[in-house]
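The chain below stands alone and is given in structure tokens; this is the form predicted alone.
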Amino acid sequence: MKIVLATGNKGKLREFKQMCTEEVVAFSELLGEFEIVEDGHTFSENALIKARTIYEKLCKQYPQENYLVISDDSGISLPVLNGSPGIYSARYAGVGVTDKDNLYKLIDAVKEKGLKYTPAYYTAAIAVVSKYGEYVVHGWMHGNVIDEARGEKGFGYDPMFIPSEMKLTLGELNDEIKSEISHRGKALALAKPIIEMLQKF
């Protein structure tokens, strides 16, 4: 059974490969690059949309193979902004924008509220799709966002997010610590037993 990751995000792919003991292949290596329309209303809906789309295309193109597709949809939410950016985290500053565009738009939104820092949390929904069914698990990471970017590590909003009980942003923390506390790491820890179970069939 081949494990395929349904994302074109290089940062997510790197994190998944660091956290998985099994070999994970990006869908683009098998199907080429293409956009998936994420029109769900929740993180779990969008994760399932991506995983189903890739799984169906793989089954059509490689019917003799047995695939397990993993997809993640994640984002950051600020209560002070009524939960924004939320599911729109990847396109908060518009379509076709960079991580830095999104980051600095959120920094500006925090500044407009007259705040130096404010509570925030990351959500990750991981979907697992195979011929044996569909599963979704969630992970969360709570903390605060600040009105500046600090650190060059991670991706997305990491340089402005300080996890609870820490003083450094995710952009300043090393990958090992981030993997232990991150929303994606927590969700993947729940997904691993499902993946291992399905691989035995």
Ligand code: ITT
The other form holds:
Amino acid sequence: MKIVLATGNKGKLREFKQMCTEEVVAFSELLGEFEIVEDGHTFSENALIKARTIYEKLCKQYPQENYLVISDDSGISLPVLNGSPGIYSARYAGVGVTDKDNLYKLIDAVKEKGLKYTPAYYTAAIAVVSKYGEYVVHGWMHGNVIDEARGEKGFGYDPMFIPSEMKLTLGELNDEIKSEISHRGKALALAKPIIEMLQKF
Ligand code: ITT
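Given the form predicted alone above, what does the protein look like in the form predicted together with the named molecule?
Starting with the chain above, the whole complex follows.
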């Protein structure tokens, strides 16, 4: 059974490839690159939309193969902003913007509140779709966001996020440390037994 990642986000791909012991390929290697309309109202709805879309296209294009598709819908939420940007994290500064545009818009929002730092959390919903069924699991990482960007590691909002019990931002910590505590790492730990079970059928 081939494992395919239904994401076009290079930061997520790098983290999944580092966390998965088995071989995983990006959907673009098999289907080319294209956008998926994420019009769900929750992280889990959007994760399922992405995994189903890729699974259906793979079945059509490679009917002889047996695929298991994994997707990730994630984002950062600030209680001081009533949970924003949440499921809109990728388009916080608009459609077709860069990670840096989103990052600096959130830094500006923190500054506008007159805050140096404020609580925040990341959420990840991971969907697993195969011919044996559909599953969704979640993981969270809590911490604080600060009013500046520090470090070049990670991706997205990482340079402004300091995980609980830590002093450095995720922009300053390496991928191995992030994976142990991250929303994505926690969700993937829950998804792994499901993936193993589906591979045994
Ligand atoms: P795919 O849908 O192709 O997977 P995407 O970037 O559009 O890629 P999402 O819709 O799930 O993915 O949006 C997630 C956004 O939330 C992402 O663009 C980042 O800005 C942010 N994000 C999620 N996880 C993050 C992490 O671990 N570190 C930093 N930012 C993260």
